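Form predicted on its own, single chain, as structure tokens, below.
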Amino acid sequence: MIVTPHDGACGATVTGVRLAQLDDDAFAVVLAAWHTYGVLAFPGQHLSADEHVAFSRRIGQLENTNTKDRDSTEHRPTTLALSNVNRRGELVADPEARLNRYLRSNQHWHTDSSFKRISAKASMLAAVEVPSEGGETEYADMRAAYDAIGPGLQARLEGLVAVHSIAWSQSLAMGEDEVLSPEEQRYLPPVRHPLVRVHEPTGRPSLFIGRHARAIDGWGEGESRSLLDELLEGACQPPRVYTHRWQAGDAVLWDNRCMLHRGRPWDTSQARVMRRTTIAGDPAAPGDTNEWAL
């Protein structure tokens, strides 16, 4: 197993290692590198869906995926498809379809599950097929953005709270008419995030921030959005940014607590066809339990 890390302060490229086959020894030296660089890339992995969901299972928990039906026993699913081939196997190429404009709203940094009462653990991304250019993955470590913000700045953000919103960012996104159900609203209220969160593997200070989060807690919207907006436009940039440029059977795995990431656009004439698992946050408090945990 060789591990390289990448230029810049963001990720590490790991090679010479099969996912599906690592023994406990080998599985720590990747949890060891996943929790020092933020974001790991695995190229030609090749995983079958069985593969990522038992890999991505060593983490932890899986997050049920399915805001529509999360109290249901069945339809809890354990992978979700972002691709613009819908369920009959046709491609969507209207870049204004539902389905594009959903898959474009991705195109904004964020970290998965923010918007959720415990926000996820991790993340992993495998590429089934992807377009001839266009479509990467971006990352950006918010411990290295925290890092160069500077002890005023860092003081300014002292006990400061985050409200973070999937009705708000969604309907920014694909516009108000395609905002959450009201059942999907009752499962997902506004909640609450310091904006500032230690990442407990590496005791590091790290921005927890992201399209999701919609203000500051006790402050007016203008005021809220300029601090927010400042902090996002200035922690996304080099050398904290590593952009991953796919190839068929590729995985990458990502720390959401400590890592922001977004799509690329590319032509939707061009199919692009992606498989997450989502690791679910485990709880702060003894005797919690996530919700959204299978």
The other form holds:
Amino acid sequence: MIVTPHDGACGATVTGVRLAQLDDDAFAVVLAAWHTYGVLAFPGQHLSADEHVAFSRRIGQLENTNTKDRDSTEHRPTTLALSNVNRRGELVADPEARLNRYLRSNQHWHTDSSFKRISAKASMLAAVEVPSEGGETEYADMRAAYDAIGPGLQARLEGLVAVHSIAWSQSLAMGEDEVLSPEEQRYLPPVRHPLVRVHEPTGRPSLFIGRHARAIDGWGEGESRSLLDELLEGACQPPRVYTHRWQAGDAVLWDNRCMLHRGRPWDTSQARVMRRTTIAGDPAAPGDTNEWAL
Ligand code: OGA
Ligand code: MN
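The form predicted on its own done, now the form predicted together with N-oxalylglycine:
Entire complex below, previous chain first.
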């Protein structure tokens, strides 16, 4: 196995390994590298859905990612399709079709499931079919971003809590008419997370921000937006950003506790078919469930 850190960016690329047939010692090496680098790219894996799910389960319990998107090609509760080919096998080329507007909401910096009470630990995305250009995914390391803001701003952030809301972020990205159903709203009320959290495996503080972070708890809208927008803008800059240019068969595993990511645009007249698993965060208390289903 060869782990090559990305020059002038975050993350590393791992070659010489088959994720579908990894013994426990090799898995421990992958896990340690993942903790250090935050995002690992594994070119040429061509994982089946079962292999993808099985590898992800070695990291932790999977979230139920039942998508509310009726056009999704994926019916499994533990995988999520990010695809502009619908379940009837038709390419949805219209950039303004609901499916493409939904996919486009991922093009704002975020961390997966930060709108859930227990946010995600990890996500693993696998490329099944990719467009000839565009459609990259970018990653930014929020531990490095925390280090970069310096002691003055770090002190200002101490003790602050952010309110994350999917109802808000989705209406912002997709339009005011894109409201969640009453059932979704009941399952997905706004949740609170510390603005700075310690990345447990490395002990490093990390900014926990992104598109679902609506406000600072107890602050007004204007004050909240100016701090959150300033933090996000400053955080997602070189040398903290890695751009993954996908080839079919690639798998990328990232740590949602300390990384942000966003998709990049592509010409939707070309198919882009991706499959994701989401590994749940640790339960807050014994007996708490970290599985989530809509
Ligand atoms: C995701 C995501 C962006 C992309 O898989 O969670 O945000 O490039 N993906 O598809
Ligand atoms: Mn995402």
